[in-house]
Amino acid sequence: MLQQDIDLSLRGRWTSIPSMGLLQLLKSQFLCHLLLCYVFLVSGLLVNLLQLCTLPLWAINRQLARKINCRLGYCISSQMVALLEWWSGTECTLYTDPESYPLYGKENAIVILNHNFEIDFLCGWTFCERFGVLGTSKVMAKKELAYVPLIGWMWYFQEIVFCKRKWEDDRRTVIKSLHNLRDYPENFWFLMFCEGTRFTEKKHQISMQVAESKGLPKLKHHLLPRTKGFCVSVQSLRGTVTAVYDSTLNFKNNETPTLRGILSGKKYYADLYVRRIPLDSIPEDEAECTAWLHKLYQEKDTFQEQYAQTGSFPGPVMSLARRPWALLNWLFWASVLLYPLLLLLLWLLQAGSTLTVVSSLTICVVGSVAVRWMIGQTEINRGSSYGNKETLLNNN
């Protein structure tokens, strides 16, 4: 009788749990995170190895090597997009001009993103993915990232612009890297965080002190933009890039999304406002270009304030449907890598010694910790110190 009561109680609990609630519970489990990390790490290292094999091809057929590396890089970056779009189910709403919409993905562009959230780079990648330029997207990243496995090594072969964040040393390197993109064989987007570092209250306070000392209008939702990198990018890519996409990101319900939340399957609602600005309308003179960028950030601040007051950006909402390729790419790697892992685990449990089993589990845990460490580097409280008064004065 007691056993029957227990069975009925357990059955009632399970039937009372909605299917979506059960799925969410599954996504939050450590074992699922471990498997996601395993697929990402192993597939990423295999892709890095394949990219390394393309080195001889660069001397023979540079354009073919570039096209191959675009596809190989997509195999890594699209897994992150799949995590956002398909695993967490995060919804992305695009506010933009209907006349500009057909041009997205059909031209080279500089994309200016605000830097307020831990996953803003991932939302930028999602924007690229939905218009078919994720594999060719470029960024300006700090030099240290070139030595980080998976993403950093992938970026090296994708001709990402690396810099030391010391403009006296960076100027020549940045110009050379940008000039190399002039004959790029496919449409690309060059993503820029002109603020240089992620928004925090401390950095904002310092930034506004610099704004006051320079007689610039104060911003409420942004840091002062670093103008030198932007001006050089516009000058170097003029004739190659046809437009600047001013992009402002925010999240509904005042949420502050995290990569850990995405990994646990938490769903967010992102709103992205994009304005297309023809590059020809941006002044060529450096001083005028600097003033133009400061004015742009004053406008971006107005858009963010409007969002805070109304919960939406100006302009119509355009359909931005998910593409299946990121999910299919992840399913491919999961199929290739999880099956042999399952066979290995079964063999270890049946025939392996205790030491072998413990060693294998340790390797899995170390891999998980490594990915969690990389995730931790995106957290706002781990942001760089590139926001002090000296660097702001030197880069504006």
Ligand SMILES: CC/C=C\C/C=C\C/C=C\C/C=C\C/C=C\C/C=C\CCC(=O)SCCNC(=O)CCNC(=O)[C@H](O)C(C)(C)COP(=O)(O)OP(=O)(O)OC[C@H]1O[C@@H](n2cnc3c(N)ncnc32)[C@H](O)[C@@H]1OP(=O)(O)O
Given for the second form:
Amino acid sequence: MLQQDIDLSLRGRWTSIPSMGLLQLLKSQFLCHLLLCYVFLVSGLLVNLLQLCTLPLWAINRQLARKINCRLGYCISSQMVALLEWWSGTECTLYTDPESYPLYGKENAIVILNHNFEIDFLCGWTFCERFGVLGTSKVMAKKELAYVPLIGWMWYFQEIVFCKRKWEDDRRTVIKSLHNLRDYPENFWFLMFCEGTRFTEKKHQISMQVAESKGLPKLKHHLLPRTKGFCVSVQSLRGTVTAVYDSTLNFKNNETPTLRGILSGKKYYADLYVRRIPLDSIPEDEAECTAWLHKLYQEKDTFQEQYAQTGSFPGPVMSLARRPWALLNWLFWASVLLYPLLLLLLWLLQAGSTLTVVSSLTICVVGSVAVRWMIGQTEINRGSSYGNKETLLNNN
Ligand SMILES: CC/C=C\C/C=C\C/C=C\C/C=C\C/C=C\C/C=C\CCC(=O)SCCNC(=O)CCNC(=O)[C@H](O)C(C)(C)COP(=O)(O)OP(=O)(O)OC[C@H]1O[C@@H](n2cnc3c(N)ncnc32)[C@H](O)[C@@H]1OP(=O)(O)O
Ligand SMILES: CCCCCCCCCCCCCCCC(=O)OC[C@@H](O)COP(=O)(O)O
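Now that we've seen the form predicted on its own, could you pull up the form predicted together with this ligand?
First the chain shown before, then all remaining chains and molecules of the complex.
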């Protein structure tokens, strides 16, 4: 190697390290978070407003209204995907068999996912984006999430299945929402966190007492699945959905990723193991379907144990590149919304009265508190007490 080449290569290394550090420093700055949140909040409110405008269309042309709402919903959810993929640079690896791979995104499916991580829903969305079903992705979500601004309001128009996690109240509404999906005009994935709540040590302990009382084997990495929602989904969506995607998620290096980490630009390494199970092979009868789901969770537990021991899931890795659309959507909203913000700031600096400056600062504080509250919804230590109540055990 010539001396000149060595000099150049050294110079490249020295300049790239500080610039990497600078970028990372920038990503951790509150001002950057404020700008990201501003784009998310304002674009989200505009999209919610547009969704509201589609209300009359539902009565005239329901299928068209659904298609429009899928695309509008994409404008919101893909911003969070862009945050994960492009801002934090998180890498998502898919372990699955090559025969099933070509079917992903080309059929309706029920997805079963473990519920251990604060950003598991976001990783789920990222896989949806990569297979082109982000706008149509569905979930059985707790009713409380319907009131989360932007996301919850968007979900209302995307025909999300909400539940109170009280079967006696849910039976009728859940079945009705599932029946609605039977003539959905585009391919969709319907996600179920059958454990019904995020994993905590206390919830795990109680749930394993329930498993013991039912004569079921104990699980190490999962809570005992709640089976009613899954069984009724299989019954209601038979003929509409062709497969169940049994998905198991974990993160490299024993990381416990958070949305705050993502917002600060922290990179994580997510691994997802997916098995495609034809819906025809799942029993129709409720008791048999319940037993089938318990067995599935026992298998999932062995995959997690393997991951804990070896750091990888069984099965080959399929390469799955990120697509540019989520980033392009964010760039579109940022360019539309940051310019007027800049003009407003300049005007405030030049001619703003005390009242307008104070009002603008108040709006900033309210917006930032609102986003912090929304992020709080993803935090496990602020989670619900569902599955945490020993009293329930006494009722069994
Ligand atoms: C190729 C790539 C593949 C995949 C990519 C991955 C994913 C992408 C897919 C889609 C993405 C889409 C969207 C993602 C975006 C956002 C999602 C974000 C969040 C939403 C998530 C949630 O809100 S989770 C919470 C709500 N959902 C659920 O709860 C669903 C599961 N629950 C059920 O199905 C329930 O049955 C129910 C809700 C319908 C009813 O609740 P209930 O509590 O009444 O349930 P059960 O009657 O079933 O429960 C009572 C029985 O349970 C026993 N039991 C077990 N443990 C306990 C315990 N700890 N305490 C008390 N009881 C317990 C109990 O003994 C009862 O037994 P029975 O014998 O009577 O049944
Ligand atoms: C680009 C700017 C980014 C701004 C980020 C703000 C976005 C906040 C999004 C809030 C989305 C809320 C989704 C939460 C999903 C979730 O994980 O719910 C938990 C439930 O399953 C179970 O709840 P629990 O019983 O409490 O465990």
